[in-house]
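Okay, so here's just one chain, in C-alpha cells, the form predicted on its own.
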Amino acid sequence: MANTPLTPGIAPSRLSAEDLARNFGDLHPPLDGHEAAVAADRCYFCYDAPCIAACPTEIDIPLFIRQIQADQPAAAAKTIFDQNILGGMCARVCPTETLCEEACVREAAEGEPVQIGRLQRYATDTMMAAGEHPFTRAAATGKRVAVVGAGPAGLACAHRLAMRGHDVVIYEAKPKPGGLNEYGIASYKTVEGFAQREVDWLLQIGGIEIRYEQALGRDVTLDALRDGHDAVFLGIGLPGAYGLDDAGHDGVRPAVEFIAELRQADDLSALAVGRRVVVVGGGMTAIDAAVQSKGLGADEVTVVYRRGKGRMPASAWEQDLAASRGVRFIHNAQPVATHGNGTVREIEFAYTEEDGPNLRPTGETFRLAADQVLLAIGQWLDEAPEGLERDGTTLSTQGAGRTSLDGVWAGGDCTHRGEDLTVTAVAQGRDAAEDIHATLMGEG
C-alpha cells in the first residue's frame, strides 16, 4: 500500500531502527513453560466458572489451564480450538481485560486475575509451532459453500464448514487474507506476520480455496454466488469509514488507512507521520492510531472523543497504555471544522455535555494545531448487496446469522449482534457454519 502524499510537518525516518523495533516490539512476550505452570497454579478451577460466560466463544477456560497445568499444552490448545479456531490471534488482540479475565474470581479477589490470554497464547502458540492441526474433515458432503471475505468471521466459518465435510471456497477482495487481522490491528498486538501464519495453519484441515482480489459487487455478484453454491456466508466487514462534513484538506484520512498501511510496510522507517496528530474517536482504531503515531515519532498525539473518559468503547486498560505512551485525551468535544490553506494546520472542536443518552454543544469552542488529523469515528457497510434487508448501516440477521434471503447467512462486523471484536466474529462465523451444516443436511 503506498504512502500518502507527503504534506508539511508529515515525514518519515524521524526515529532510528533501535528506537522503532522498541515501539513495535511485541505487547505482551510469549510465556515460557515454567511462567506457564506458575500462572496456571493461580486458577481456582471454579465449578461454574465467570471467566467461561464472558467468553463469546465460551472457551472452557478452566479445562485448558489445568490442562496446561499438567503439562499438556496441546490438549490445551484443542479445548481452545474447539470453540475459537483463530485462539491464537484471539490470545493476543482480545480485550481480556474486559472479558474472561475481568470476570475473573481472583480479580475479585484480588484486583488481579489469572492471566487467561497469555495462557491461552501459551498453549495455542506451542500446537501451531509443531505445526499440528487438531481437526480432520468428515466424509465429503457433495456440498459448496460460498464465503465473501476472509476476514475472522469468514475464515471461522469456512474451518467449521469445512470440518463438516463440505467444499469451500472464500471470494476476498484483498491481496491478502485475514481481513482486519491482517490490515486493520495494531502492529505490536501481532508481530511477526502472525496473522498471515495462522491463516496458512487454518487451512491446513484442507478444503477451503481462497480467491483473492474478488469482490462482492464488483467482481462476483451475490445472484452468481447464490446460483454456483449450496449457500452463501458473508463476512464482509464495514468497508465504509465515516469522514467529516468539511473534508478537502490534505493530512486528514481514515484511521483504518493508516493502520493498514503501517501493517502492510516492509520498512516503519519510511512510514511517514505528523509532528502533531489528532486522532478523533474513542474505540480500539483510535488507540491504535494514536499510539502508533508516538510509535513512528510524532512529537505530540491527541485523542478527542465526543463523551466522557468512562463512556469510551476502547478498555480502560487500553487507554493507560496510550498515556503511557505519552499520547494525551480531550473528552467532550466533538469536531466541527479543519482549518488551513490546502493543508489541515489546526482542527476546531467544539466542547459538549451528555444529556441522558444525548450530546449538546456547550457553546464554546477550541482548536488544535494539527499536521495530520486521523478519524476514528465509525465505519458503516456502503453498499449492501441487493435484496438483503439493512438495520441501520448493517445487514439484517436473525437467530445463527440468517439474512432476509433464504441460502444466505452473514457475520462479523457486517452485521449488529455484539460487539466488534474478533472473537465475536469467530463466534457468529462459527455457529452460522453450523447452522448451515445443519440446513444443507437437512437437519435444520
The other form holds:
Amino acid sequence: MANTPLTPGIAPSRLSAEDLARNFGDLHPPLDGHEAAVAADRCYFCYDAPCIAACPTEIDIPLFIRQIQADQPAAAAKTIFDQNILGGMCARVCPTETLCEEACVREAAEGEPVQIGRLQRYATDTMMAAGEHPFTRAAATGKRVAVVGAGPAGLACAHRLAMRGHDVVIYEAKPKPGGLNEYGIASYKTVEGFAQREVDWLLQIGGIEIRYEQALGRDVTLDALRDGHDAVFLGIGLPGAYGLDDAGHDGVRPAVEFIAELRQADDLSALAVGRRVVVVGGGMTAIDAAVQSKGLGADEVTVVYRRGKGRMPASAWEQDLAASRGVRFIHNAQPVATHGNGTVREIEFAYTEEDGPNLRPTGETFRLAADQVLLAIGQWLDEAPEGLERDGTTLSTQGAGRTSLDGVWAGGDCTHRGEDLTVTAVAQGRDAAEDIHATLMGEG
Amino acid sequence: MADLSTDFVGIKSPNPFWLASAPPTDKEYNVRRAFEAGWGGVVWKTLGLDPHVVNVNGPRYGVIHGADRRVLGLNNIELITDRPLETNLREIKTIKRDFPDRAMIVSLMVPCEEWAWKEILPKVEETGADAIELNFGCPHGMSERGMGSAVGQVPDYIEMVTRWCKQNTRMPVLVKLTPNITDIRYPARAAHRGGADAVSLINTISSITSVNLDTFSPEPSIDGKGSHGGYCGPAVKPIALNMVAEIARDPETRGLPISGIGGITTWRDAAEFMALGSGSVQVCTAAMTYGFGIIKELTAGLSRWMDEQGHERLSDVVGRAVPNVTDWQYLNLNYVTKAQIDQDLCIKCGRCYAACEDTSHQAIAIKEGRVFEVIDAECVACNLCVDVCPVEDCITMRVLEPGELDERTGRKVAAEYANWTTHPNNPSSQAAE
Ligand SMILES: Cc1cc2nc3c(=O)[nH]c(=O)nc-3n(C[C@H](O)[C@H](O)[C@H](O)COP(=O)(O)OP(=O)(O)OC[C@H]3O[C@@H](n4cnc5c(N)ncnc54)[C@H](O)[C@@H]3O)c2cc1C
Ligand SMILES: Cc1cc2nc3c(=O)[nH]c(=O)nc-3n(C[C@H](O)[C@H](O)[C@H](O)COP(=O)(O)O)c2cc1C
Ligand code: SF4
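Alright, leaving the form predicted on its own aside, put up the form predicted in complex with its partner chain.
So here's everything in the complex, that chain up top.
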C-alpha cells in the first residue's frame, strides 16, 4: 500500500484491500428467511394501504408482504414484478424513506416503518436466485418497436412490450445495458454485478434484441427508427452534466463521470482520489460522490450545497449516511471560482441567503483547500433528438409519455415528469409500453 | 408482601407454582434444579408398572410458532416415564427428603384393575410423597392401551379408580382430567363422587400440529408417518380456563379444589386461573420453552400484583371471578356500548374499517384524509374493531348511560337489567306469559 489518506494530490491505493471491501460492501445486507418473517410480521395489511400510493410503480405492498408471511417469497416476487420489472434494483436503490416507508402507518406511529425495501429485496432475490422468470410472451403481434436507451425506463418499456407480443429492438449508446443502474448508482447499493444480472434475468422474457454502441443522433436517426418500426420509445436519460463557468483547472470534473469510472473499475485500489475532495451539489449524485470518495480513502470530503439543509434533494437518510461516513456538509454556499496553478488547489464559495426560491450572495466568500472538485449540480439533455419539443432541458410529453411526434413516446429522466428516480423511470417506461400497445392494437 | 404460601388439600408449598407432570419433572436431576430455582412443587412424571414403556426414537414434539419463532403451541407424542419404577421411586424419596417444604405429587397411570393400584400405591406412599395425581389425561400412546384418556373419557371408570385409590392410600388424590371430551363437568363429577380430593386440568388436547406438504406426513414425523399428539402451551389457555370455570361453578362440584393447568406462561395467566378457582397452578410448556428461571417472574409478578390490589393471601384471590361466570341467557341486554376511535391515537391503518365493512356491520366510515369514524346508528358493539386495531386503547367501548339514545335501535337505554329469559323474542319467555 503505497499511499495513505494523507498523501497529497490525487492518488490511488490510499486504503488497504480490506478497508475498500468494507467501504464498498452491501449497504443493506439481505435479510435471511427468519429476519424476513419477523420484518414481514410487522405489516398491518392496511386497508387501501398508503404505501401503495407512495410507490411510483404502485406495487401491492401489503399483498407481497403477506405472501412472505405465508412463506412464499417467490409469490411475493411475482406480485412485485407484475408492477415493477426492476423490483430487484428498486429494492436496493429506492429512497424508501421518502416513498413507501415514509407512508407506512408504522412510521407515523413509531417512527419505525415496516422494512418494505429490504423485504422487497428478499422476495425478488429469492426468485431471481432460483432463475425463475415469471412472465411469458403473448402471441406475436407482428409489430416492431424501437426503444432507445437500455436504462430503467427503456428496459421496463421493452419488457412490457415483449410481454404483450411485440418485437423490441433496443438501441443503446454504451457497450453495456442498465443505464445509470450500471454507470451511476452508488456501488454499495448494487454490489456483485447486480445490474447486469438483472438485465440478463429481464431479457429471459425473449423478443428483445439489444444493439450496443448505437447512439441515436450518431449512429441512427429518429427518422430511420420511425420508418423501420411501428413505434419508438426514448429512454435516453440525461447524458449531459452541468459544469462551472470557471472550471479550467485540472482536478475539476463532473461527479457522474467520476462515479461511472468507479462503477466500471475492476480494481478499486487503482482508482485515484483526492486527499481533499470538495463535492458541489445537494442531490443523490453529490452524496454518492462524497461517500465513495471517502470510501476510496480521501482524507477530507466536503459537500457544499447552495441552499439550506432542509432543501437538499438528497433525503435526510442519505445525508445521515454521508455524515456517518465522515463527510462534512456546508450549506448556503455557491461556487464562485477555482484557484490553482494548472491543477486545482482551492475552490472559492460565496455564502448565500434564501429569499423564497431566489438565492442571493451575502457578499461574504471563503475558500476550501481542494485537490479534487466533483460537480454534482445537475444533468441535462444536451441535445434533443431532432424535431422533439422540449420543456426547458427535458422532453415534453403528454399522457403516458407521448412526445410531440406521432408514434414517439418518451419516459424516465429525459422527460420533465416525476422525480429523477429509478422507480419513476420504470413506471413511465411501463406505462408508455401499455399506451404503445393500446395504440398499435387500435385501442388507444 | 403478599403471602404466596399454599395449602392445597393439605399439600403445602411455598408458592402455588408446581411443575406439571412432564419432562421437567421426570428425574432427580431436573427436579433438584427446579427446586433450587424456587418452584413450589412438582408433579412427578407419570409412573407406570414395569416393564416400563418406551418412547419413539425420532422427534416427539411438534410446534406452532409465531413470526419470531415464539412458541405458541406445543404438541407431543411422549408417553409416561420410560425409566424403571424403582429408579423413579428412589429419586422421589431422595428429593422429598432434601426438600421437605416443597410439594411432591406423584402422577400415576396403571391398568384399570384394582390389583395394579394396590400394588403401586404403597410403594409411592413409602417415598414420603405428599399426594398422588391420577393421569386420566394423556391422549396418545397410553389411551390405546386402555389407560390415560381412554379412562378419562369414561366417567364411570374415573369414579371407580378414584375410589380404589382413596380406599388404598392415605395420600390425597388428585384426578387429572382430559380435555378431550365434550363436557368437562361429567368427568369432574365422577371424580368427585369417587372421593377425589381435587381435580387438576387440563391435560393435553388431541392434535396434529401441521402436515409436511413435501412428504405429506403429519408433524412430528417418524419415518414419514405421524400420530396425533397432545397439544399444550399458550394456545390452549382459553380452553383450559373455560374448563376450570365450568367445574368451579357447577353446583355438583362447586368447592372441589382445582389445580389449574394449561398454557400458563406468566404470572398473569396464573392469576387468571386462580381467579377462576384454581388453588394451585401447574406449568409445563413455559418451563420447557424458557427453562426453570421463569419461576422468578411468576412468583415476583403474582406477589406484586397482589400487593397492588391489596390481596394478602391466595385465598383472597382464588375463585374471585367464579361468580361472574354465567350463562349467556343471563347477560344484561340493556348494557349498550358503542365503539369509539381516538383520533389522536389512530395511525390510519384502516384495519377497523376493513373488518367492520367486510365482516361486521358497516359501522365505520372512512372520511377524507383516512379519518375513520364509528357510525353509532350501525354499531352493534361487537368489539371486532377493538380486537383488530393494532394500537392499544385507540378504539374503546363507551358504555351508554341509562336514558341515552341508542341510535341503532332508536330506543333509550333502560336502566334496569334485562336478559334473554324475559325477552319478547324468546319463545319460552312468551310461552310463560
Ligand atoms: C450518481 C447517481 C446516483 C443515483 N442514485 C439513485 C438512487 O440511489 N436511487 C434512485 O432511485 N435513483 C438514483 N439516481 C437516479 C436514477 O439513476 C435515474 O433516475 C434513472 O436511472 C433514470 O433512468 P432512465 O432510464 O431514464 O435513464 P438512464 O438510467 O440514464 O438510462 C439512459 C440510457 O440511455 C442511453 N442513452 C443516452 N443517450 C442515448 C442515445 N443518444 N442513444 C442511445 N442510447 C442513449 C444511456 O447510455 C443509458 O443507458 C441516481 C442518479 C445518479 C446520476
Ligand atoms: C412432553 C410432554 C409430556 C407430558 N407428559 C405427561 C405425563 O406423563 N403425565 C401427565 O399427566 N401429563 C403430561 N403432560 C401434560 C402436562 O402435564 C400438562 O398437563 C400440559 O402440558 C398442559 O400444560 P402446559 O400448557 O403448561 O404445557 C405432558 C406434556 C408434555 C408437553
Ligand atoms: S364494534 Fe363491531 S359493529 Fe361497532 S364499529 Fe366496531 S366492528 Fe363495527
